[in-house]
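Given next, in C-alpha cells, is a single chain: the form predicted on its own.
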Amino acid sequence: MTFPEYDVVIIGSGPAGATTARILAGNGFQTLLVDKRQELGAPIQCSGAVSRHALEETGVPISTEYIQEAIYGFGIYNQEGRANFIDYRKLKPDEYGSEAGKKPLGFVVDRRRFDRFLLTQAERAGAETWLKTEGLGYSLLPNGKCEVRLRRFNEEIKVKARVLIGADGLQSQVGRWAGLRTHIKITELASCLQFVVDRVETDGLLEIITGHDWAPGGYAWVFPKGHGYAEIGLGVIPTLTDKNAQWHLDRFLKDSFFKDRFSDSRILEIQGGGVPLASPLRTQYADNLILVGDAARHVNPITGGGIHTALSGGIIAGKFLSQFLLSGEEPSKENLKGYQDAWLEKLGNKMWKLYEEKTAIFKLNDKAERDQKLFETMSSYFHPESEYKKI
C-alpha cells in the first residue's frame, strides 16, 4: 500500500501553523496542514490584540475581513487606579490616528475570522489543508523520513513526511510523541475569563489593570471590541488564590475603580481558558520534528500575548525549513537544532529575559512591593522605547 508523501506535515492550523505552511508551500514544498477542529479559532481563549507591525512584518495583509477595532495605545493602571497612558495619537499625532493618512498602532481581531484568513493564505500559497483531522502519532523510518498517523473523519490514514511540525497548542501532544517535556507547571498557567459586553465605553486603548487584589499572579484588562462592544477579563494563577477566575472577574466588575463605568454593562458572550505565563520550551526539536507557536511556548511570559510570537515563529520556522530541505541533510535532531538557534536569536533570548524579570517579581514576598514592581514593569514594557516591543 502506498501512502501520501509530503515534504512537511503540520499539525495545528492556528497562526503559527498556518504561517509556517504559507511560507513552505509558497517556496514550493509539498505541505499538508491538518487540524482536529472543524471551526477555526474556537474555542476563543484570546483577547485578539495584535500590533500593526506584527502583521506587516510577517506578511499578513491588513484586512477588514478580520479586524474588529483599531488600537492607538495603552493605559496601565495600578490597583488603586493610578494610570500611565501611552497614547500614540498624542505621542506622534502626525503619524497615528483615525484620520485619513494616519494609521493605528494595532488591532483587536476576531479570532475565528483571523484564523480562517491565515488558513486561506496558506491554502492559496499551495498548502493542502485537512480539517477535522486528528494526529495520532509519528514514527521514524529507516530512509530518514517519518510516518505520521492521522484520523480523518473517523478513518485512520498514514502519510509520510521529511519533517513533522507540531503547532498543536499548549502542552503539545506532538511534542510528547517525541519525548519532549511540553507540560506546564500549574504555577505558570493562568486561568483566564473574559466577558464580551455592551454599554462600556472605550477610547482606542488597551487598558491593563495590575494588582494582586484584582488578579493574583496576572492582570485584568478592558479592550475595545468594535461595534460598541468591549472585552473585560482577567487572568489569575490558581496557586495564588483560593477563588476562581469568575469570582475575581465578578468582583472586578462590581468593586473596582471602574465600577461606575461598568454599572450599565450587559454580558453578551463568555470566553475563557488557560494561558501560559511560562518560559519557552528549552528543547523545541527532535528527529524529524520541530514545534512552533504555543506548542513551543512561544508566548509572552508576562502579558500572555501569543499572536505576534506565533506569526513570527511561523516565519522563522518556514524560512529555516525552506533552506534546510533544499540542503538534502538528514532531518536529525542535531541538524534541526538550527531552527531553535534562529528563533532564539530573533525572539527567544528576549523572551527568556522577560521571563526572568517576571519570575523575580513574583518571588517578592511583600505584596505591595510585588504590585508596584509589576505596575512599573508593565508600564515599561509598553513604553515606546521598550526593548521588548517586538514580543
Contents of the next structure:
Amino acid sequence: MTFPEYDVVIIGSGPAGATTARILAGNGFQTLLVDKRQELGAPIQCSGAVSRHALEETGVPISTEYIQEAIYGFGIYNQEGRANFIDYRKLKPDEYGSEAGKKPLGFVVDRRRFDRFLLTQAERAGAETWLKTEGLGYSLLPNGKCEVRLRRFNEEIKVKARVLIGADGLQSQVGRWAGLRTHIKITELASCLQFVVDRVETDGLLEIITGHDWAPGGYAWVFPKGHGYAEIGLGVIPTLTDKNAQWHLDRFLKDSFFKDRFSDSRILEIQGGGVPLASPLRTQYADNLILVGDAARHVNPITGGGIHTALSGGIIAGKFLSQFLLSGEEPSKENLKGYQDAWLEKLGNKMWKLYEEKTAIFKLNDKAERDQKLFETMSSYFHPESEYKKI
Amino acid sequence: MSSKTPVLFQIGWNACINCGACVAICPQEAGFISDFDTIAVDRPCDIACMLCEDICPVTTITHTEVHSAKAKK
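Could you please show the structure of the form predicted together with its partner chain, as a counterpart to the form predicted on its own just displayed?
To see the whole picture, the full complex is given below, headed by that same chain.
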C-alpha cells in the first residue's frame, strides 16, 4: 500500500497552524492541515482580542465575518479602581475612531468564525484541510521523511511528510511525541474563566483590572463583545490562592468596584482556559518536527495574548520551511533549529525579555508593591510609546 | 501535596468547561488524555502530583487512590 505523501502535515488548525499552512501551500508545497474538532475555535478558550496591526502584518484580510467589535484603546485599573485610560480616539483623533476614514486599533473576534476564516485562507491557498482528524503519533523513516498516523472520523490513515508541524495548542501532544517537555509550571499557568454577558456597558476599550485581591497572579478583564455584549473574565495562578477561578470571578462580579456596573448582568456563555504567563518553550523543534503557536508557548507572558504571536509565528515557520524544503536538506533536529533561531530573532527574544519583566514582578513578596508594579507595567505596556506594542 | 500512591482521576463532566488546562499542566508523557481532551480517567496516574486538580478553573477533578494490588488486576 502506498501512503499519501505531503511536504508538510500540520496538526491543529488554530491561528498558528492555519497561517503556517497558508504560507506553505501558497508557496506551492503539498500541505495537509488537520484538526480533530468538528467546529474550529470551539470550545472557546480565549477572549479574542487582537490588534489591527497584527492582522495587517500577517496578511489576514480584515472581515466582518469574524469581527465582533472594534477596539480603540485600553483602560488599566489598579486594585482600588483608579484607571489609566489609553484611548487612541483621544490620543490621535484624526487617525482613530469609528467615523468614516478613521480606523480602529484592534478587534475582539469570534474565535469560531476567525479560526474558520483562517482555515479558508489556507484552503484557498491550496492546502488540503481535514476536520475530525486527530493525530495519533509519528515515526521517523529511513529516507529522512516521517510517517504520521491520523484518525479521520473512524478511519486510521498513515501519511508521509517531510516535516510535521505541531500546532495543537497548549495541551500539545505532538511535542510530547517527540519527547519535548511541553507542560507548563503550575506557577506560570493562569487558570482562566470568562462569561459572555448581556447588560454590561462597554465603550470600545479593553479594560484590564490588576490587583491581587481580584486576580492573584493574573488580572481580570472586561472586553466589548459586540451586539451590546461584554466578556468578563479573569485568570489566577493556583499557587497564589486556595480558591478556584470560578470563585474569584464570582467575587469580582459581586464585590469589586464594578459591582454596580455588573449588577444586572446575565450570563450568555461560559468559557475557560489555561493561559501561560510563561517563557517560550526552550526547544521548539525535533527531528522532522517543529512546534508553532501555543504548542511552542508563543504567548505574551505579560498579557497572555496569543493570537498575534500565533499568526506571526506561523508566518515565520512558513517562510523558514519554504526556504528549507527547497534546499533539499534533511529535516534533522540540527537543521530545523534554524526555525527557532529565526523565531527568536524576530519575536522570541522580546518575549523572553517580557518574561523576565513579569518574573521580576511576581518575585516581589510585598503584595502592595507587586500590585503597584503590575499596574504600572500593564499601563506602560499599552502606552503608545511602548517598545512592546507591536507584539 | 504529592503522594506516591497512584490515583485514578474522576471528572465532573457537567462542570468541565473543556478548557484543556489540566492537560497543559500535566507532566505525564504523550497520550495521558481522555476522549474529551482532559487528563486520562481510564487508567491510574502514578505521578499523582495533583497539579491538574489545582489548575482546574471549576475544581471538577477529583481522585481515588489506587492501591497496588488493585492496580495490577
